[in-house]
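Let's start with one chain on its own, the form predicted alone, as structure tokens.
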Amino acid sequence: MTVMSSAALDRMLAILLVAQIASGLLTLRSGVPATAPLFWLHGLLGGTLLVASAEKLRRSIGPALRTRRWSRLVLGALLTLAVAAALAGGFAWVASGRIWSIGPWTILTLHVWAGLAVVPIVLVHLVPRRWRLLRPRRAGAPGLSRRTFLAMIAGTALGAGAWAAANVSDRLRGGSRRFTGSRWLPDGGIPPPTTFYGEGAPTLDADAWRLRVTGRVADPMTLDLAALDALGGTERTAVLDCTSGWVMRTSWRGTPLASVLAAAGADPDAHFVNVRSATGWMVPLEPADLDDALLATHVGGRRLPIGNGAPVRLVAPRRRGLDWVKWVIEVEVT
């Protein structure tokens, strides 16, 4: 990538962050193997901001000393220190073969945080000059040069072969993953009782909770755990592939959102249900969503665990994980 400008390093490295950003924010919710594609241009993009950056801190670093530009050098040294943890918590997930944890956190918890970190400071460095750099040229102006082409294509196959070289060292150590990136667990058992933010589970008395069913609905209901499983228990399997990275096939029992919904009388032209949690937490579900999810009470044969949810947590299972809403108090909707 020597061949190629300052100019056009940092409009490549700039497209790569936002792309690499958005691809990995739309991982979080696609659960269902059309959108492996996704992870794998993710992996793809990944591999390639792996080679841009480097070449970035090569050029960069001794001029910046040099002319002694230290907010730049502060900002510089953040954004990379954020590209950097994100990439290789991404990379050494892949490539270890197994569930890798610091604390209570998974190396792919920590990779998601860190990417996210990245984005408010890509906004602060971007904004008071570089926003141009994702422009669309001008008419008129240069287009991309051979050379300059050239070189994006020896940097994109540069990091498709440290993506694929993670993925040989992921195969050779025993390594098994979902097409999310996710590595499985024993079927049939029960969830590890992890959550996005680390939160603790709330305090809820199953005797006095209750599901409040509310919105574009005829007969806005307010049901308590008798009430709910009275319109129809059922028991299914699904695989829950949580974005702390792992993944579980297991079975669940509880009554089907679509009778919860019937029972209410729920708006057919209605464009969403929010499912919401005691903390806050809510998930938005398309009609798409709703003939297989389930207002589970059970997992694996036994009561779902305050962890897990209890009394009531969402099944969702053309979701990842963090849909599948924990301490269900409302349907509403909309």
Second form
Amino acid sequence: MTVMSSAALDRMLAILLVAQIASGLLTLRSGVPATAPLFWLHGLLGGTLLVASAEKLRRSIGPALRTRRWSRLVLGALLTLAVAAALAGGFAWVASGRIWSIGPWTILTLHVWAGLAVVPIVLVHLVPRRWRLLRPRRAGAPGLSRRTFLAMIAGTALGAGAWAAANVSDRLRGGSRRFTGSRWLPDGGIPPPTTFYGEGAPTLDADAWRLRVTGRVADPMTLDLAALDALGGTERTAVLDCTSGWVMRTSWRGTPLASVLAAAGADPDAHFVNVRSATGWMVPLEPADLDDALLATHVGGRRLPIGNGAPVRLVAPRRRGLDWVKWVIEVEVT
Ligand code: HEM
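Having seen the form predicted alone, I'd like the form predicted in complex with protoporphyrin IX containing FE (HEM) now, please.
Entire complex below, previous chain first.
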């Protein structure tokens, strides 16, 4: 006896998957504690998705094999694999109690890649079915049946249980995760030289290096390291939280971005400050990010290593690591 119709289950799965991908992508840019509920939601959706996917598999494997529609079967198998990999990676990361990697990649990085791989597959899978999924209920057709509603509640409760179990396992193994899911490295050191896409460090000569300050400024400037330092070096402790799953509190020394903007006469009504890297990576900072942002030349009491973004790296305490631009060459006010 099925408690939920296949159409209702498919709709629920589609909504869960889209919500899970969206919540996952949003976590990449969520660096302030006020965003913690987003990570809880991601965890809860992940658990519910586990339950709904298992039920979908239980129902669809037999008919799919019997009907021998191979293209549908292959696509269904691909989607199952990607979702299973994302689910397994997510739970393994949370429940493991430690930072673990396969080769140079942490389990969380592999989880995110699996999560991103779900996107194109789910689009190819869902688009032909969009009308069936989006078709409004016929007039007079019964709404969400009580049974379907109870099934959804039960599925969510089981999902919450899976999420809770993963977190209990983490605690029992002595794990300590920040609200972002990242695991703490010892304070005060030099962070691992991780990059989001695994790209290598560009070769930059510190003596030839220049910082260009452009855009909506009264005095566009080009600064070398000495001129940047002359704008007033300062030391700050800040938490660098990498989306690959590690987090470190350490000391950074450099020039406040606000001092550079003030020296260039930046337009106070500007909307963004774009910080650009020699690699082409660019991050638009909002006014709220500028108060404690730093253009750092030292970390953990030492000159910044090239892998950590020398000669100058952005320190943006309200952001996740992928926004802490390395190898900075331009600050553009827009
Ligand atoms: C698209 C990009 C994604 C990103 C950036 C991402 C990020 C994360 C992060 C940071 C965590 C750890 C949370 C914590 O430690 O509390 C996590 C956990 C998890 N994610 Fe994702 N995720 C993504 C996609 C997905 C997708 C598509 C699925 C499912 C199909 C998924 C399922 C899970 C699960 C089951 C967990 C463990 C839940 C828990 O116990 O907290 N994620 N994810």
